[in-house]
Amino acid sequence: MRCIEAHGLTKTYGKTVALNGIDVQIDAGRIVGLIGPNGAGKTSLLNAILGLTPCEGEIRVLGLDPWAERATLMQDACFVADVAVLPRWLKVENAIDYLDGVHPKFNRTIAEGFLAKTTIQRKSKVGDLSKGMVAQLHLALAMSIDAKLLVLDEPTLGLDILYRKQFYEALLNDYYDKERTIVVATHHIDEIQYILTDAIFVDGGRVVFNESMDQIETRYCELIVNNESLEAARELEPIHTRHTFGKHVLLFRDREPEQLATLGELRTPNLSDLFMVYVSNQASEVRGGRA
Amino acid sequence: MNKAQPAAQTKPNALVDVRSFVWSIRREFWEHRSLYIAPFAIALIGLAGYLYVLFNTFGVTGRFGRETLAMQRSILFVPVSAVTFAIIATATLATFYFTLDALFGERRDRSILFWKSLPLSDRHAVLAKFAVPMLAMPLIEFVIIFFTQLAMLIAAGIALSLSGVGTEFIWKHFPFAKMAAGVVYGLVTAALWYAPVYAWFLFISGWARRGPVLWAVVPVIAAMLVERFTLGSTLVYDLIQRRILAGTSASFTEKSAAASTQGGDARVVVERLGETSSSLTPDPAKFFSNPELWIGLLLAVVFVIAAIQRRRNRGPI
């Protein structure tokens, strides 16, 4: 079943050109990392698909036109934006007797149940809390919606690892079934690549990569090649070459492994060498266009 | 937990609409939590300053059964009048301030970004802000007013039956239900005058980048000047003086002169005070008739619409 599905969607801020016609589907039951640098238009994209605001083309989001319906979508979409958004002023129980009183598919048992494994307290203001746990507060609250869509935008931004780490445990354990859609907009790929099944990139206000993790494992390799068998590896065609520690390093697609791997050592790339390829390609591209 | 839900969907809308509509409320008062707390703030200082009044006549000189009956019932109900405009005032004040900051406050905080992630429509968020100046304020102000009167008159009650004179001059002379119903009337009346000012100032507050004060005021004050210095009339202002100040002519009828300090001695003034708090009468024909109240209500939703869409198109500043 198709949860997002965005055609030709453009964005304009005045002469900025935040999203491109931008084109993309996500089906249920995936995790998807939405992966681009500062002003790729990752955040316009969220934007659009959370109703936040209007866009020209063609998007709908769990069968529902944002813009039009976020009230409606938003009973079936969950929202965790980055961790300063719950406001100061909130205190604890206050947060969790407000969903409890306004969101249908809010479980009031089910947060208590997660504040429980804590040290967060119910009196407490979210003004008095820390980062760490104004991000766990946030989660809790996110992960007891009985959401079809859970969309999280930068949510660990500025923690330290260990509760990155834990966010993204607790998110993977306590909430993902293969039913659930959740889409992580984050700079942090390393973190997060072991837990994602899909990847789209973001530059420019376009996709430039969308693949499967199970797709990237089998479409691409990377060949770590010396000097002598450099030449051989180039007529094959790689999409990117690059030199580290006197080692020639080349990234193919849609290659046989069998074919490579008699020029040198072979591996799956990891999706930061997939992003530097991709991004880095496609803004000197899109810089030369503009110029 | 998957199967509860075709249940809560199955929720009769109408219902979960008002409940949420409720708790929305509510939540606007955990967040400006002056909007009780300084009216009944004032609500304990006029208590205590009666209490001295009280101590002061009766208990100190002792001189309350030596004066008139005006005087003595201008000592005694006066204060009770005061204090409960004091409270008006105030709980009007903090409103203005409210209004000014309910959609500014939460895009400064970048809270939006939560709210905006629940299953409730901008018009169901700023009908709900919308709904504290003109439902919530006026029933929390009638609570805090009536306990307050209560107190007074029992301790009113107190003094009285300690000096002897005896509690049935409250019941002789303080006119219970009067007070009641005008206090009633009046905080109707006054959030429906007072509506297109709340509106106008939430509108303000959801579409100002910055200092929603300033824009709210000086557009108004602008206008007045360069009507004044343009066309030499005082139409604008006019009508602003009538909307902030005459709220209460607008929906009363004052039936003696307003105590004056023409008469030259103070307790002429304290004495006819006590007629004057006592004199304004509740005139609905008059209030409902004015065309100047139902352009204000027109203007009201027309600011209110638009601050409905102002916060649509909005996010963090």
Given for the second form:
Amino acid sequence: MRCIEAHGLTKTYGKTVALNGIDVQIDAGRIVGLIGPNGAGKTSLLNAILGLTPCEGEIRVLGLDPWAERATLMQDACFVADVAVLPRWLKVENAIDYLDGVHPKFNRTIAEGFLAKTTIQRKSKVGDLSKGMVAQLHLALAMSIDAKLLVLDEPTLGLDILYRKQFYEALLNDYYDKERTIVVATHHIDEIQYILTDAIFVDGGRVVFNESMDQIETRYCELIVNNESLEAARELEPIHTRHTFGKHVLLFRDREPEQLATLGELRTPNLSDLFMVYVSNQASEVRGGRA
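Switch from the form predicted in complex with its partner chain, shown above, to the form predicted on its own and output its structure.
This part shows the chain on its own.
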């Protein structure tokens, strides 16, 4: 079952093209990392998914037109923006009471459980909390809603590395159930790699990379060679080559590992390595077939 399906999605702001004919499909029950540099189109794509902005092209989210049927969509979708928008005068306990009263899918017990792992006091006002605490509160409230789709835009912004790790562990162990779909837009690539089922790189308003983590393990391979094996390795047409610590690292796509193993050391590239290859000025060369 598809959770999100978009074809030819286009959005312009004056002369600026934010989305340039994006095609993307996300199946239900996946945890998808939406990754790209500033201005790449991530926020515009999230806004289109959530029905916050109209776009040209076609998009369906949970089977609905997000712009025309947003009220219905948001009964089963939850969004955490990169900047928490809770009123500064609101007390923590009042935020819990409010959601418990107005949202039929909010679970107070779950929210209390998330907050029990923090130092946030129930009587505190949002305006008296640190930036990290506000982010924690916002996330605890959102993750306590039984939504089919959770969209997170830089969800750990303002949190230190310890809290970021705890958040992603809670997201994976306490929230995700293989039926919910989670879309995470973030710059912290290495921190989320271990929880993702899929990775989408966006650059210049286009999807430049869209693979499952399983596909990355089977389709992509890095070969580390010394100078003596470099030319032989290049003849096998790597999609990218870089030099580091006196060695050459060549990235291959859809090459049999047995064919490469005789030339050097093999390893699976991590997401940040692939990101550097596919995004920005290097992406145009890769999309053309060579780097």
